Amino acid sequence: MRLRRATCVTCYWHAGSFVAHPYSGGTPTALHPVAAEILSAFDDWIEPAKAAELLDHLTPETIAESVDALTSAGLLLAEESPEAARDEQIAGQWETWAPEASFFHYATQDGHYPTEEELAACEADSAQWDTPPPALFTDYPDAPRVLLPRRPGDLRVPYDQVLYERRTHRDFTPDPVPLATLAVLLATTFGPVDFIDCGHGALFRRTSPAGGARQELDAYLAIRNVSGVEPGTYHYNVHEHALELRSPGLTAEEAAHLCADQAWAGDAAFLVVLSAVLDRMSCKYRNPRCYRVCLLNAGHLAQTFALTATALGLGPAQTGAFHDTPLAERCGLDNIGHTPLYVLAAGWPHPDPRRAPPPARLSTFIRTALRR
């Protein structure tokens, strides 16, 4: 029987031990480091016995207990198995984003979810709280702040004309957006809407959804073009319903390269950031699938966003192309407990785009495989 190392293997350091994991079906498992060469042998389909050939510094018993180890494990695969077939469908399938989408995708799969029993304990156990919780709201007391007008604003724009009208926008004109729009598209999308009782202390919810209502994302501006409000980074404070001076200045060409070097982006009237304050997740989900939420939590803020945006005119745009570090540092983040996941925009929409997509032609279609 020949066999050959999974290709879809990570591994890593994990709490002073050696791990390879085969995440396309396998178990992770701690190893003694020498199993790295070990599995190097079977870089391809090759009988036990040639690999210990190549393997000759080290003692058949080794090498055969070895074997039986990481095959049990799904680091080894048999020739002709169905995981040797799944191994190979995923590798080929993930090859364009592995092994670091393909890894977190696999590996948050399938994962113990904890029944109402194990919740009900896990609530009442006095120890997991013995720390106190996030606080509910970011806010730096010490920096300057703009406050933001309170006054409502119109959105009775029908439904239907809102959600058919909403676009993703490349172009904007050079008008200044007003700071009472912004306002009112801050307080709409973020600000909270009712607060309820977790059994811990109050949460609030907002007009999107939010996995266990953590509402672990907070907003950050980089504002080039709002009139009323100096250029550079600022923190949107929730509580206050005000703007938090994180560093002064912004220029269309910061802002650009900050999104990637995209052109359109220095254009918008203010870019913002969603950035996760981990904790507020982490200390009741501690499974690492959680991950998936806060990200899936960023989708449902920025649809919010670039919904309200279009009711009040503006054109939203939206891009997860962006100099990571930069951007945190810009915004004075740590970018590890606080850190950046998605990027929204706003400004006014130019009448005569020349970045918009040309609509869709015969010829588009000829050309265009419709099904399989």
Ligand SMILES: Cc1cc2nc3c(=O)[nH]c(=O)nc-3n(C[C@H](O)[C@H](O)[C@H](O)COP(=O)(O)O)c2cc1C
Second form
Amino acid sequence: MRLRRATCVTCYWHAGSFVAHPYSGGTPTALHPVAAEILSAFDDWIEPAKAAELLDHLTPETIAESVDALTSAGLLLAEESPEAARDEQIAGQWETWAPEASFFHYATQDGHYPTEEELAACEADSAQWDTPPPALFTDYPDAPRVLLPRRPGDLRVPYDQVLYERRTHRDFTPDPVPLATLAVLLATTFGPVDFIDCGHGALFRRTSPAGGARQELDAYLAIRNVSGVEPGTYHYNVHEHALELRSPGLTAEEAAHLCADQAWAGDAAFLVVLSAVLDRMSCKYRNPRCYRVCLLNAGHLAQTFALTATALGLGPAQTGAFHDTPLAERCGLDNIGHTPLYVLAAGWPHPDPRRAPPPARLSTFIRTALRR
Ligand SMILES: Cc1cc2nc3c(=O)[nH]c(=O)nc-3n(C[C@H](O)[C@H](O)[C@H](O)COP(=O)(O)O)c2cc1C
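I would like to compare: after the form predicted on its own, may I see the structure of the form predicted together with the ligand?
Let us now look at the entire complex, which starts with that chain.
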């Protein structure tokens, strides 16, 4: 029977071991690094005996044992097996984004979810709580700060109006956004609504749902055009309802450049960088799948931001395209424990937008496959 190395395999060193991880199925397996050479002899369908000829510096016993182990780990697949078909299909489907995205997607699938009993045992295991959890709030006590006004904003706009009027805006007027408007937007989106007892202390809840209520996402602002606030990058301190200066100055060119050279980002009055404090999530949720939850949480906050900005008359926008390293640097983030995930933006919407997409017309639909 001919065998082939699984196409969907990522190899790495972890905790001192060389691991081959077949992510279309199979088991991540610690191997001797020589196994990589054996695997590469199976680049294409081949009889194990023929592969052994290519590996003539290894003993037949070593090769036979390795082939058995690699096959049961799902690293070598049998020709015409359902596993081989699935591996090929996944490799084909994910080709554009492989290996980074496909590995993350499949390697974090179908994990073990703790039972009620396991969760209770874990809660009772005081050793887990020996290291104090990270602080509930991020703050920079020595930073110069702007205490924000606390006047409640008028958000009594009909729900359907907000929902249907929300659009991504890429054209803004040069009018500054009043500080009071920014303050309402920040408090509504990121401020605590209430506090709960999680058994090991308090957590807070926001207007958006958040996996485990860990609130690992902080808001950093790159402000260019807000009345009463010098241009610069700031951290929104949700505890104090204040802006803490991270670094002074910001030009439209720099704001645009940070957002992957998108000119509209330079025209926005301010950007909001959603940045994850990873320990807040990982100290409780140790499964790597929980990184997905951080990304999902960012999406929830972004939607609340967009709807609230719309209700306040602002034009919201968002981008997944940004230069991570300089953006983190500009916000004073180490990009290790505190790392940017998503960039939001807003300003006053331009009455005559140039960058808004035109509506689809008959000629557009003619060029569109509406069904298979
Ligand atoms: C996660 C995400 C990333 C986006 N990234 C960009 C971007 O990099 N540049 C951009 O101009 N628009 C970006 N957008 C805006 C989308 O293009 C926009 O939402 C889409 O065209 C639908 O229009 P609407 O938001 O007005 O409904 C992004 C939207 C989302 C949700």
